[in-house]
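First, one chain by itself: the form predicted on its own, in structure tokens.
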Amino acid sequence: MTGKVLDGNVVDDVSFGAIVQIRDQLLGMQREGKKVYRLESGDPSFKMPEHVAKGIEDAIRRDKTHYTDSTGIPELREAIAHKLREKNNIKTATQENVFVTNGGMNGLYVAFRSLISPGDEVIIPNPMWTEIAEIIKLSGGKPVYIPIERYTNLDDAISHKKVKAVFVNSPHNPTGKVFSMEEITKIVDYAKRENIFVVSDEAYEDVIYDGTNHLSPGSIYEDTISLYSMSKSFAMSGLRLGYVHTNNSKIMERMKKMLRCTINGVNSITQYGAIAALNGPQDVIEEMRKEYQVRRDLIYSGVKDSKYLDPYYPRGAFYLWARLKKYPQGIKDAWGFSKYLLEKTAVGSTPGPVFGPYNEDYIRFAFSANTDDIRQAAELIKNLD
């Protein structure tokens, strides 16, 4: 390595990870033969369907593995507009208006980086998980924190005059809200006041929890642009997919041009296999949807329990975020703590100060892990000393 210095680039001003930071210690610890909990990052414990496996199986003996369409088989695409159409409500939604992502992140950095211009402001939720932030900063945008309990009254909480859009996230991470169509609608309303964009992230539109509904707001504002990924859905996490979808051309002419200079296109295989998870059989999301419904119960009743713990009840995703009401002797934040829960129980978790400014007493656990393991660490936080 060099010592030669290299000053004013935008990426020094993003951070490294802290979840990456605190997973890598926990794997450190794995390899060493202890028994971790991998509370601390939101993957999917659960196989990916039978029928997404088949899919990519006949990709690979079809010989489907060169260049694709830099925006994703056409195939795809349709299967992804005609999706947004009959389950999202968002009509308008064709092959063309559609894009394929190497992963919701990939969807979110290209969807910020054509929309917003140097200087512009894009409202978002306080928590809120962090690379979102870090996402507009590497687009030379601006994040603006509100609390996501003022998020639905937004004109009195923000006079600024460069907001390009507002961001939604629902099912939240890292609280588990799920906006109500009420909720939704006032920011679509503040939205269509300031002629500003929504930009939607759902990833977690089927991970939702006592009969709640999700509300796509594509469905009731043209001006939004919508993200998607197959982790959540189907369990795809490691084989990185997501999709967008825009009505606005400018911003479609925008996306084809970044997806070409920044991936030029998805795993071909991938995209098979995403085809047959969008066209197959859809009762594995109902199976998980439930199982993780009974490790939001498990993980929700052990941290209630807990002496230090105040937990936020989460309505969807597979996250609890929780209020440090107390600490422990000689702990003072929440990062210390994060380490003294996994130094005393081997159990992961995130600081809040990750997911946002104002967030030192708070902590978030992923409760993504199978449920023997949610079932253990829920015990073990709630026996913590």
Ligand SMILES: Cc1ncc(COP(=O)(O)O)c(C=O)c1O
The other form holds:
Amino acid sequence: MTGKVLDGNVVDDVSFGAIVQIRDQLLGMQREGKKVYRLESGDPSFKMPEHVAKGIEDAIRRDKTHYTDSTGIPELREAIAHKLREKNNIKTATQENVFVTNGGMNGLYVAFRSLISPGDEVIIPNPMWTEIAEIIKLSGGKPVYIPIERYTNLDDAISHKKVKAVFVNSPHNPTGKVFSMEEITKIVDYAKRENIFVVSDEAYEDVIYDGTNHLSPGSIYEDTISLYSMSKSFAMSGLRLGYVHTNNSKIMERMKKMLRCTINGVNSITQYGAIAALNGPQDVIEEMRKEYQVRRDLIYSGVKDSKYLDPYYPRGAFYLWARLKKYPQGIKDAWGFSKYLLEKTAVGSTPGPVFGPYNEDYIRFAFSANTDDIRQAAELIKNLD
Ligand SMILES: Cc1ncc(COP(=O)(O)O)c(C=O)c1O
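Counterpart to the form predicted on its own, namely the form predicted together with the ligand:
So here's everything in the complex, that chain up top.
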């Protein structure tokens, strides 16, 4: 290691991800042979669907292991465009304006990097999954946090001057909020009035409860960049498959360049798995959704009955966001509570400040782990002294 001074790099503004501390502690306990409950992060417990595994296997046997088009193989882009037209009602989607990315994360980076000029501001909700603010910063932009409760009333919220886009994430990580049609329309109307973009992250479009409907802003506003992921919809998180749709020709051009000079195409085998996922039976999505709803009910009722916590009722995604209404003796904030919970019960969680400023008294639980673990964790949280 050398200590040569290297400053002035935008990457230095990005955090290491505070959640790593909690995860390391959990993994340490696991290595010691202790039973732990992995409620600190959202990775589906399900196996990938059988027809996806078959698509991948076939691709290997057919020697589909060479370079692909850097924006995604045409057959996959066609399947994605079809899905966007039929399911998301984004009628403008074609093979030419959809882009296959290395998971939703890479899609977010490529999209923001193609949209933002230095100093541009992007409105994001508070709380918000950390990576959004970090990716905006990496792209030379500035995240402007607006409390999620005020998100449909943006006119009073900001100075307007440098705002390039408003970011929407519905269903929302970490609160599980699903924006209604009326709320999405208000945000879109604001974007229209200000002549700015909507960037819509729909990674959890299929994880939605109680018959709630998902509305894609891209179906009602053409200056929307829409982002999707197969990580949650098809339990394919490790395979890394996301996609982006835009109608803007300049952004299309930039995204093509970005993809060519960064990933130069997603792993070919994964792309064949994704074709199988989109063209095969879709009932797997509903089966997983139902099971997530069982888990949502279990964790919600456990947390609700805890003397320390007051949960927000999630209509989508697999996260429970809860306010700390009181603290155990000697504990002062969410970080302390998260550690206390881990030591007493082996239940992992994520402290609120990870998701943006002023969330000191909040905590997030992910309920993507298997149902038995969620049931036991809910009991442990409920009975925490
Ligand atoms: C809100 C949100 N968007 C996008 C993603 C990206 O997921 P992936 O990169 O696995 O597609 C995640 C992952 O947790 C997320 O929570």
